[in-house]
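In structure tokens, one chain follows: the form predicted on its own.
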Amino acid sequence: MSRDLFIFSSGTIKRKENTIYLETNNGERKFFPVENIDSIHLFGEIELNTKALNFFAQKNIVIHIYNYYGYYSGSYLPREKNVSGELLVRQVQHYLDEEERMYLAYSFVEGALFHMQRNLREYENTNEFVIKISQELENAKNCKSIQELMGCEGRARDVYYNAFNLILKSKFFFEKREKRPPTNPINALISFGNSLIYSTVLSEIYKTQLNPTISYLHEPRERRFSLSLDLSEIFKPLIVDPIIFKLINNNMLKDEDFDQDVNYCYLTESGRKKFLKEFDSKMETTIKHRKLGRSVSYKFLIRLECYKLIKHLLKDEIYKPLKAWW
């Protein structure tokens, strides 16, 4: 099975004949399988020349690039080789008929919302804060406009994130949500773990007929993929809260994994590393699953998204948004 390979070292990716390799600045040679590659995360300063990028188009590997401390800056992705004209006019119909969108903008959120719940209810004294978000969900369904249903999305994280200090164990406290920069440990988690599961839905995405800049919940705009944000939000309470629940409570995370001043706190490097150890490890756990009838990994799942959105959009099969069973 291919996986994704992360990068923290400095150095040039290289090809040469039918390999792939990192010289780092110390002159030390690392070579990649890259057969066995679905997608490369670079952390570190990375030069890269046409030959390189050439044999990972060839491979259809997408390269994900992140920012000095750890945030999504973009990616390099390959010529599109999976393109349907008929599929993109679907995607362009649903978002401009008000009713169809709407339907897909409220699946995303109900997904979401259901795995914030799920969540919760894994911890003791949430209740009340399960009940909040259901009553969110019931605005929800009323809605009018995308802005009103925004409006019930965010409203209902901000209960879920009210519910952190409950499960959490530990001296970090969360306030509240901020992003620009974070400036807490929490913040610094939650921001760096939705990057990575925006590249990784993004990635999946890339492997469908999807174009990944039509969007039904979020706005579509100029310079962003808006389509990986939409599906995202089922993902971030699945994938990215449990890691973050895990890191704290079992003191994980030391406070040298943390670059911390007065207005901002980013994952050091070792941090980094602590979390995308334990991405990695999630995103290769396998489920059974139910209508399929064999296991499927957590970013298999993801795919399976994208490919019930498409059945959706052909009128093949009313969408469904994930909802864990297990």
The other form holds:
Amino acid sequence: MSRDLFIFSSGTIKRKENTIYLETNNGERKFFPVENIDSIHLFGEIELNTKALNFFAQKNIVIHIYNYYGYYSGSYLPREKNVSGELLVRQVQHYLDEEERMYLAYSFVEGALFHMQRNLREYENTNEFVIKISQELENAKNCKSIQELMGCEGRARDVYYNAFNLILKSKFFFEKREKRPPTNPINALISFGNSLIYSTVLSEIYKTQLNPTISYLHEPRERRFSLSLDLSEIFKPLIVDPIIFKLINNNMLKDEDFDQDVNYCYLTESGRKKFLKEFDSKMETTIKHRKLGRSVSYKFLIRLECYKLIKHLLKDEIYKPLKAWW
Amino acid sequence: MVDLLQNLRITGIKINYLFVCERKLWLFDRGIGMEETSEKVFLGKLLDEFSYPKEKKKKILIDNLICIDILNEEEIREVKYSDKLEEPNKMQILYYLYYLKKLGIRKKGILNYPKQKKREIVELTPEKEKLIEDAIKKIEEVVGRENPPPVEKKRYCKKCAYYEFCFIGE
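Having seen the form predicted on its own, I'd like the form predicted together with the partner chain now, please.
All chains and molecules follow, beginning with the one already shown.
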């Protein structure tokens, strides 16, 4: 199975014949098993030349780059080999048709809210929050516009985040969601996790014929790969949030894992490494798929979600969002 | 006839897929390929690359349409990883023979299964030509459908690169 590689060191990535290595600033060389790498996430300060990039393209390896604070800043995507004009046309058709668009947008919200409730149910005294989210899901069903739908999703998310202080047993207190910049440790964790999900979903979309710019819940004019945002909604509460609960409730994070000042809070390298260790092992965790009858990893569930979307667009089978059943 | 085959862009793979699974043919025709991420396809490519190193003419593309694995004076050869799907493989090489005949070239066909150390000689007869012409009509009909043909459970579905795509269900 292919894995993601996370690089924190600074140095130069070079190609030598049919292999790739990282030469760190202190002269150490680390070789990568290119045949088993899916995507590479660069957190350190890395120099790369076209010879290396050409090699990555040949091996179909996607490179995601993160800035100093650990936020996604961009990707190097090899030449697109999976193109289907037909699918693109149908993606656009479903965007332009209001009813079709609402159906897909609602489905993403449904998946997201389902997983939020699933997380809350794991903990005591969260019932009132679960009920409130159910009410928002009910409201979402009757929405006439994407804006209204986004409103329901936003309110449900507020309720969900309010329940965090019941779940998190530590000195880390969560007031409200703040993104740019995150101002407390919980926000820093959520932002970092969401960055990772976004790039991972993008890698998976890229392996299919879907066009990542055409989306349904988010507007395609957001100047981002907004389909990645759409699908991320389902996976953020399924993958990122349980990692946050685990890291905090097991006291795995210390003060030195955060770089904190009055108006910002970021994860430090040690904090990111702890998060990534959990993220990577979650992604590689497998479950027995009840329809396919074979084991699939959490990461592959993202690809399967892409397949389901393609099937919907091809009028093959109606899309139903993933609802974790295990 | 060659013009028609060009118009329909009938490649050897499409003939092969027609006999494997019409749904696979339809999806492949629309650019929904699963080959890029399939390990089995990768193994097939490696086998192709490294078998018969002494042969000179390998991977010959004709009319920018059909791609023949090995071509020499008397014969064309198609290299396959597994002999499990004999009929589709046979139809594929028969199609190449048929196509070459339309260009005025006559050759013998050989199916090579290097892993099984097995080979099979395939000849184009008038009856076989008829089968190919029927297959071409059938491809035209299948890819002309608006939506993909429904999933049909076959004994080899589990080994197909489209398995997860077809059977994901929810």
